[in-house]
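What follows is a single chain, given as structure tokens, in the form predicted on its own.
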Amino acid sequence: MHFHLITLFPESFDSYLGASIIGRAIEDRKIRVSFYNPRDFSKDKWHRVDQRPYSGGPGMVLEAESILKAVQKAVGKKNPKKTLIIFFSPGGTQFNTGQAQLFSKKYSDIVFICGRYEGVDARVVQILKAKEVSVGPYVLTGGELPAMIVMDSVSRQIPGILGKSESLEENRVSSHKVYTRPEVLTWKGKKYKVPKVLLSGNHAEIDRWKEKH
């Protein structure tokens, strides 16, 4: 899997990307990830990319031109069947699992459209036909972090990158209440237990109580 980002801050990437199980799989080749800044694609002498919104009010808008020439070279000549291009918007289908296990089997190439400021000219996404995808109820600084959001989601579900394929937790009964050693957690003078079942050996009972939590 190719993840392509066109994004003006590629370093809010460095981080994440350099760390835990995102870092491993690009150092083992699992992933690749490469960067597309729309300044380098600019006619501006100041490489500028932003200009004022049509009907006024606040902010700037990102322009199409410098946005679709940096999705040009990221695509290439790339198969478009196996290539998807997400635009990141409020208004957009909402991401779950389900479109992170289908866009890890249908496709090779992803490029990520990363907007900022009052947004990106709508014509980008009418000339792209691209997927609008929406990782939450609620608005952002730009698409850099629903961008990461959708990668480790994505890279997650390519076999190998977690290691086992038990390590998927929508493959298997698992609960997001999970418990470790001490068996009685003592803090502030109050006792805290390990549910009874969990230490039952009764894998039965256990699954059940997962799937209820």
Contents of the next structure:
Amino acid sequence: MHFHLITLFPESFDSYLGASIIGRAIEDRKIRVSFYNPRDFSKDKWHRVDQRPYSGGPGMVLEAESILKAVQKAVGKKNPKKTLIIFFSPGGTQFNTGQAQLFSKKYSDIVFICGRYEGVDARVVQILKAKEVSVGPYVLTGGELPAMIVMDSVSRQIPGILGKSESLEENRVSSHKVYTRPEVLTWKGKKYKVPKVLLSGNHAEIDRWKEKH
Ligand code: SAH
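Having displayed the form predicted on its own, please output the structure of the form predicted in complex with S-adenosyl-L-homocysteine (SAH).
Let's see the whole complex now, leading with the same chain.
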């Protein structure tokens, strides 16, 4: 899987992509990440890509052409059937695990367009027929965090990234409540025990408990 990030702030991805499971997946070449900064495609002498919105209002809007050129560079001569273009927007369809599974199976390349400020000229979505995706019912300052969320969620669906396929929570009985040592935790004079059923070794009962929690 090759992820292509259209972003004004490529450096904001550094620490996340360098760490833990995702860092290792990049090192092992199971996923690839490339950056395209719209500023590099701007016609402006100062590489400006933000402009005032028509009809007025606060905030600046990212111009269409620099973003379209950056996407063109990312897409190149790739097979359009295996390439997905995502535009991040709080007004898009809510992202979920089902989509992560689908994207990981269906596509070899995913392009993420990360908006900033007041957003991106709406003609970008129109021209590229991009899929508008939201990561939740709140407004963020940019599409970079949403891109990290979707990349992370799609990556863990790719065979070999989490290790065994049973590592995927979706493929087994798992609980949102997990415990580790010690069996009895003492904190400020009070004792907190691990639920007995988890120590019982009775797998049918453990699965029943996990399904409940
Ligand atoms: N005025 C815009 C929001 C701009 S927020 C509007 O009302 O739609 C700046 C950028 O952050 C957006 O262009 C988008 O790329 C990203 N963004 C903010 N919140 C998001 C969310 N919940 N999901 C996905 N992208 C989001």
